[in-house]
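There is one chain below, alone, in structure tokens, taken in the form predicted on its own.
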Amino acid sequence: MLRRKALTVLAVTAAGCSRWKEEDEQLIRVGVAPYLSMSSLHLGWERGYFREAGLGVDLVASPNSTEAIPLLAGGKLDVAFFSPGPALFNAVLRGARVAVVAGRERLTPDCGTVGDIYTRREAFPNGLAGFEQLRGKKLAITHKTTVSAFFLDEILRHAGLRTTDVEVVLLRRAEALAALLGGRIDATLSDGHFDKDPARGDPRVIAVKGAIRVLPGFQYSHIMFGSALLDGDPRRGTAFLTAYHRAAEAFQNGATPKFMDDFALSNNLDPKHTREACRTTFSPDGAIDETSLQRFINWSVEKGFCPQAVDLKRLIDRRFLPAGAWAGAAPRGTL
């Protein structure tokens, strides 16, 4: 379980910058999932990047975006590190003060397992040569409104199938793994952490690239702010993102937080293998890909999870991005 951590508020700022009054400073409560994808954030915390920016930060364990977004909209969290989804879109449609302020991760061909399909060898003795072979199979995802469900629909659409052409069951990651090895399901869609389980090496399991084949470059993870940062002194939000992106760049360049070793030990993983996990999915400058967001919004409306599409102008707030961050459409050759 992710430990709650708090940074002592220190009045430390870059030379030449004005300082906030310490008595007005409050901890910035950041909702994070207990996953390796949070390593760059933990690196910034461990190295004191937020403290150097004059910020107090409290990392709060939040299992998923479905639970974190209501806390963000209700003012119980100030920042959320998750994939956007219907919960966020509906909150914005209802007038909640929440917004996407930076992008975090993309699907890349050489890194990560988000959106990959793990199948049972007995169900696919010759492997999964084409997604059309999923017809009639029982497949697990974590939640029907998350990015995993979106990826599944896109994969099936690519194969000329619909969601009704497969039997979808909702299972937590550990439950899905047990069900797959036990023969109770035929496949499961990775949320990006399935590959960290030692049982993944079981010869009964076959790993197949999934979402990356139909949505290359899709941006699936973002940073979101709540009202305290959106409506407060904008320098606090800018300072937070600047400190985080400093950590993200260092993480991409090989800096490794102790969090990764702690994660390996608590999840019975090889620390060396965990530290060597690829890191090219992260955006060091917070670039926001509107094309990816719009596609996810359209899917949420089509599925009936949102009454209407939320305007990107209401959803995105770029005021806090570091100077020079690219924030436009998807790069050429993607999506």
Second form
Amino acid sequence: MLRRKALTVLAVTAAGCSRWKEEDEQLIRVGVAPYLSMSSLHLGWERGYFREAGLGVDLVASPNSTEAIPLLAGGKLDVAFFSPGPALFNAVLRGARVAVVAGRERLTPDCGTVGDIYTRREAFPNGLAGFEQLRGKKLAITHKTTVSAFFLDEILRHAGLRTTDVEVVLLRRAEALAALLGGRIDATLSDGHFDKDPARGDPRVIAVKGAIRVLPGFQYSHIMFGSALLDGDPRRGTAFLTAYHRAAEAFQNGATPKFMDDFALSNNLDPKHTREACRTTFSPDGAIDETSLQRFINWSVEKGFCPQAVDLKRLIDRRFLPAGAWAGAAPRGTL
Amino acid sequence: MKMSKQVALGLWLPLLTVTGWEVCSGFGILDPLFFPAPSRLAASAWRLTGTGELGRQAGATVTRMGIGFFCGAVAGLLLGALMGASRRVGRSLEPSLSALYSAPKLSLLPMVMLLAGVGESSRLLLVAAAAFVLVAFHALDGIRGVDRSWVELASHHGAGRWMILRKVFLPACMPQLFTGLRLAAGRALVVTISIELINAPDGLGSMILMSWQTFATEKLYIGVILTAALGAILHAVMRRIELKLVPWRN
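Please give the corresponding structure for the form predicted in complex with its partner chain, as opposed to the form predicted on its own shown earlier.
So here's everything in the complex, that chain up top.
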């Protein structure tokens, strides 16, 4: 009797263990940054869209793409939501199993702050009417390889200026903000949503539309898969993107995740204002704009960050895009 | 112990690590994408030395660290001596110095930038601050640790203030002071690299960050190894100077 009981306990434990292992293996680890632009993903997670698609999803905090790319290439993450950059291009060139599987956010004229220029009122008393006014000014970007550096080069090129015509300093966002308000720099370029920074409402700072004026419709954020999804059953990758796009669509139509309220509270923002913020930077169909990617790749090669241009065929994997997504062309009237 | 024996004794662990790494890479146990073989690193380092980049980056770090360390050490030495000489000054400044010692220096970067600007001066100020506190504390402890009976004995034999300072205080303080200088040099290097990782146009920290940003793993390892080697060289140089100037310590 006792032996039978012991065997039953062992069998149940073993079954439990194997089930746990099975679920664990199925878990998709998604690298997310603590930004409002991650709201659609959080919405899908909170509403159980991934669970309904038969997927276990674990949201792993990852501060930026620089950290996410090696984790993705090393198989520690399965999905990453970030801007591509030289790290991704070089990883693909060196044979890492990483690919862009969907597009996510674009520069739009009436929504978002990515690529905007935050100027000090004192440095530009009459505002920044033309980018040529940047000549001789001290500007901050986060790093030489980020999308803000690319935007700055494009803005300067558009104004007939060169990088040497301005003084570029490398500062993290918090330091750039402090330096801007303290009068140590004249302007800073946003490479993320300035949703955490109080500078937007500060009378000493003027926010000016920057990158959107020279790169309208530029797609700056994508979804990337690592080897587990790229080499596994393609239905899992498609199921993930389908569930995500369901969430992105709901988000664009006004559905709000609890994450937004939590985010507002933890960052001293007005929850109502945060909920009402525009949501049109998202591409809910996941279309990948090759022109934007190619432009960013060419810039990375020009600047010497990549030894050669990565072939888009190696970088992009469209097998997982749900039916109905674009074939890769830029939307009409952009770029 | 002979110098060559000492060097051999200190090198066995790094050599064993490098050999193990090379073997694991050769057998495919380590993914070359993330752990390139040491032989590949050596080839890359040779190439970077040829282009002058390695020398330029290491030079920028050493210069930044050297200037910051020198300024901080001199200021720390003066303040430590002052605090040791006057009990009142010592008591009034010690709590503030302790607070500065435990404050993470990099968290002060935004404030320092507002005061000193976004350029090189703010970086040097932080490196100097890191060295300053350690040297000041060790100078203070050195002076406080001088046996009063030695001073009384010297005074009894007719030694003046200058003679007591030169013949009693300085020799007695030197071992403690050198420990402080050695630790401060190490701390200055760590702070220099940390600042370069955040905000600097050049230097080994900046090179490591750039390699991380561009997935240039070989360059990343070269930066890290060079930084570690720099730390070891710094330690050895400080030890040699110490042995030369304070032979009675050993």
